[in-house]
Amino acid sequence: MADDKDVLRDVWFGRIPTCFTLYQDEVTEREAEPFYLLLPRVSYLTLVTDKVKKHFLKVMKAEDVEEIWFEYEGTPLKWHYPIGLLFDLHASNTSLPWSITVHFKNFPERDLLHCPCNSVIEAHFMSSIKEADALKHKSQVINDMQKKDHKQLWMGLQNDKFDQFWAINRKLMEYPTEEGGFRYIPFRIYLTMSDRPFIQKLFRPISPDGHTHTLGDLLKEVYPVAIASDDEAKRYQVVIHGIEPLLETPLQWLSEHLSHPDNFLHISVIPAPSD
C-alpha cells in the first residue's frame, strides 16, 4: 500500500472530548461528578469506558446496577459502531466536549445489542475484519494469517497499540500491483434520515476501463442525494473520520488510509448545517 504513515497515525489517534454525566433518574447515594475522558475515534464505547463506570459504581448500590448504556440526546449509542462514527453521525456539528449520558437501568433492547464482556466486542470486530477481506482478497490474506495474527489486530486495537495493529494489518492493505486496488471497497453509508442502519453494495475502485472511481462515483452509484447539483444549494455533510474528503478522492486510497481498524471505510451524510 501507498506509505501515507502520517495519514495513518492522524486516523489512529484521533481523539473526541467527551464529558459523561449519570442519568438524572438513576439512584445514588450522592450527588455523582461527570467524568471528562478523551475517546479514541478508532475504539469501541463499552471498550474505553471501564473508567466511567468505575466512578459512577462508587456512588452507586449494587441493587441499583444493571447494564450500562450510553446516549446522546435521547439517542442510544450503539457500542458496535466505532466511537468516531457516533460522533460523526450524531453530534458532528455541536461544541465540544461531547456530551454522554450514563444509564444503568431500563436496558433499550430494541436499540441495543448487549455487550456483557470484551470477548462479545473481539467478536463482532473481527468478524468485520473477515467480511471487509472476503470483499477485497476473497478471505485470502486472513485465512493466511495465523490465529496469533488475528489475535494481534484485537490487542493492537484493545491496548492501543499503533504499530502492534498495523504490523499485521498493512497485510489486509496490499493487492497485486497490475489490478490497481482491491476486489472491492469494503463501505458502508449511514444516514441521520432513515430507518435503515446502513447502505453496503460491491462497488470496484477501478471501472471495466481502467478509470479510477472516486468517493463523488461511489454517492452517484449508492446514494446520488448526497451530492448537490452546480444551481443549487449544498444539503448534506459527506463526513469520514470528521472531515470532509474531496469528492475527486480515490476510493481505494480512501480505503486503505481512512479505514476503521475493522478494514471498513465508514461514512457518514448527515444534514449540512444551516447558518
The other form holds:
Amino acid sequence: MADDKDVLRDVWFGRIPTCFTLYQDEVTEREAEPFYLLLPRVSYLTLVTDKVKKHFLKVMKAEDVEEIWFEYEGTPLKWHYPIGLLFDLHASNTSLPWSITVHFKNFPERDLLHCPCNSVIEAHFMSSIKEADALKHKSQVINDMQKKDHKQLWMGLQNDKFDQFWAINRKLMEYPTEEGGFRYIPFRIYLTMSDRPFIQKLFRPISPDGHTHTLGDLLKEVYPVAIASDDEAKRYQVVIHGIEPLLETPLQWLSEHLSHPDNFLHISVIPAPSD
Amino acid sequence: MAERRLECSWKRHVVEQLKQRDRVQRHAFEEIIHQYNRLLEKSDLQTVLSERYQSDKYDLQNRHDSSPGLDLSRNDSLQQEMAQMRIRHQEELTELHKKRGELAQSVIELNHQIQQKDKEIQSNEAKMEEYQRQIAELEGECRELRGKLQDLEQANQTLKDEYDALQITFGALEEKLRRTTDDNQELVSRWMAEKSQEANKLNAENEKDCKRRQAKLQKELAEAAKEPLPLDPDDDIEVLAEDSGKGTGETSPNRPLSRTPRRRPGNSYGSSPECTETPSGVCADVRVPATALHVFEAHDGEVNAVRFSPGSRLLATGGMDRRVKLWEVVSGRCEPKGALTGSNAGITSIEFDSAGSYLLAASNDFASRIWTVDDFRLRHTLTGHSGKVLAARFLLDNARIVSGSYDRTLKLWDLRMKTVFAGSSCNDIVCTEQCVMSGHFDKRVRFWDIRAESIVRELELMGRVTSLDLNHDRTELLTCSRDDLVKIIDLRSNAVRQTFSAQGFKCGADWTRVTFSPDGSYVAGGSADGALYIWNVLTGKLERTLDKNHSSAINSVSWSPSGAYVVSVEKGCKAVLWSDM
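Any chance you could show the form predicted together with the partner chain after that form predicted on its own?
Every chain and every other molecule in the complex is listed next, the one we just looked at coming first.
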C-alpha cells in the first residue's frame, strides 16, 4: 500500500525539463534568451506558462503580441492534452530538454483551440472528470459531490497541491467491493500515425467470469497491433506517464493509480526506437 | 502465491520505472534550470537599473547637446553632473536617516506609553483583587450574620412556645385557686353556722343551768323564809324605799352613798349576799401618770380591751386569746384574779356594769357575752350579729345592752334583740340616758334616740372613728379617728371643741380606744408606736408621753375611776399599769 501512495506521488510530481525558445521570426526589440522550465506532466500548457509569456513579452512590443501558442518541431501542441502526454507522444525518446518554440502570431485556427483565460482550462478539466466518472460510476459519485469539491479538484491541480486534490479524488477512485472494479475503465489510446486522435472504447476491468483484465487484454481487445507477437521484434512502445508498464499489469490498478488528474488513463503508443 | 509474486513484479516494475524516469527527466535538470532562472532574473534587474541610469544619462546628454562646448568642458560638466547627482543622492540619504531617527523616537515614546498603560492595568488589577477579597470577606460575614439571625429566631420561637405553655398553666392554676377559694368560703360559712349552733346550744344550757339554780335558790329561800332571820329594819326599809322610789335603780354619782346593793337584772328578790363595791363616784384627785409601775404579759395574743371596774380595784383585759382576764390592782401591781372564758374569738371590748358585778365583753365571734364578776360564770351570750361585735355597752339601767358590730348594725338587747341598721361598721358606742352615740367606719358619729330607735343626729369627722368616750357629766364626747386626731365634741352645741394631736401619735387600728380621765381634764390615748399620749383638756396641749414600756401598738387605754392608775394594753400581749409614782 505504501507503494501505491508512492506511485500516486511520483505520478503527480513528474516533471519534464523544457526549453522555450521564441520563434525567430517574431519581432523583438532585442534578442530573447531561451527560457528553461520544469513543466508538470499532469498539468496543461497554458496553465503553467505564465512566466514564459512574461519573459518573452519583455522583449516584444505590445502591438506585436497576440495569443501565445506552442509548437514542437512544426507540430502545434494542443494545450488541452496533458503535458506529459504531449511529451510522451512527440518527444519521448529525444534528448532532453524538450525544446518548445513559442509563437505569438499566426495562431493555427485549424489545429488548436483558443485559450483566452484559465476558466476555459477549468471547464475542459471538469468535463473530462465528469466523463470519466460517467464511465466508472454512471456519474453517481461526481454528481453527489458539492460544488466546492469540484472547485477543490481544480484548485488542487492549478496550485499543484497533491493532498488537496487527492482528498476529493480518492472518492472517485472507490468502487463497490462486490463489483471488483469500476463499471468501465476510462482510457484513451493515442497514436502517432493515425487519422483519428485517439481510441476510446467501453472496456470492463473484470471479465464476466471474474477474471481481472490486464493492460495486455485491453490492447489485444482494442489495438492488437501494439502488442508484438512472440517472434517479432517489438515495434511499438506502450507509454503511460513516461514509463512502459508490464502488459500483465491489472487494468483496474492502472486506472486507479496511473490516471491523470482528469481520471483518464492516457496511453501513448509510439514506435519503438531503433538504435 | 503466484499471483502475489506476479502482482509484486509488475508493481515493482512500475515503481522502478517511475523512479528512473524522474532521475533522468527531472533530477538532472532541476538544479540547472533553477540557477538559470536566477541568473535570468539578475540580468533583468541589471538591465532595468542600467536602463534607468542610461535614461538619466541620455537626458543629461540631451540637455548638454543644446549648448555647444568643448569635449573637456563636456567631460567636466558630465563630472559636475555626476557630482550633483551624488550630492542629491546623499541628501536623499540624510533625509532618510532623519526620518528613521524620528520614527525611532516615536517608537520610544509609544513604548513608554505602553509601559504606563501596563502599570495602570496592573494597579487596576490589584485594586480589583482587593475588592474581590473584600467582597469575599463581606459575604462571609453576611453568611455568619444570617446564621446567627436564624439561631436567634429559633431561640425566640422556643421562648414564645414556653411562654404560651406557661400562660396555659397559669390559667389553669388561677382557675384552681378560684375554685379553692370558693370551697374555702363555703367551708368557713358552714363552720360559722356550726359555731353559732354551738353557741345557741351553750346559751340554752346556760339558761337551763340558770333556771336550775333559780329553782334551787327558790327552794333555799323558801326554807330560809321559814326560819326567823335577824333583820335590821332600818337599812332594809331605807334601801327598799329608795329603790322602789327609783324604780330602775340608776346610780346617781353625785349623791354619796354608803351602801347600795347591786341589783341583778330581771331578779325581783331582795338583796342577796354578794360582795358590793362602794363606787367612789367622781374622783377629785386625778393624777397624770409619770412612771410605769408594772409591766406584765396580760394575754397570749394581742390585748384589745381594758377596763377598770367602777370600784377602781378590778381591772379587766380582753385579748385575742378569747379570754377576759381579771386583775386586781394591789400595791402598784396587777395581780391576776381570774379569767372569763366562753368566747370563741378575740375580745374587742369590755364593760363593767355600773355596779361592777357584771362584765360585758364583745367578741369577734359575732357575739357579746355577760359574766358575773364574782364567780366568773358566763351568764348571757348575745348572738345575732353577722359580723364581729366591736363594742357592747350597758345602757344606764344595766338592763339593756347595745352592741355595735362590723355588720353595720347596732343591736339593742333587752332579752330580746333590736337591730338597728347603722349603715356602716360600728367601731365604738357610748350611751347616755336617752341617747346612744356610735362611731363608725364611715367617719360618722351617729346619735341614736333609744326610744325612737332612730338616728337623731350625725356628725362627720375626718377619719374612721375608732373610739368614743363620754366625760362623766355627759356633756362632751371624746372621739378618736384614723386621721390621728383626737377630738372633743360639745354635745350641746354639736361642734368640735378641741382637737388633740401629737407628732408621733398615730392611730394603730380601727378599734384604738382613747379615754377621758375620770374628771374629764385629761385625755389618754395609745399610739401605734407603743407610746401613751396624755393631753390636757384645759390647755389642749400634750401633757405627757409614756413610750418606754410598750413594744407594739397600744390598742386600748383605761383610766381608773379613782384617777390613780392608767392601764394600757397593746398588740403584743402586754399590758402596762401606769401611775404617777
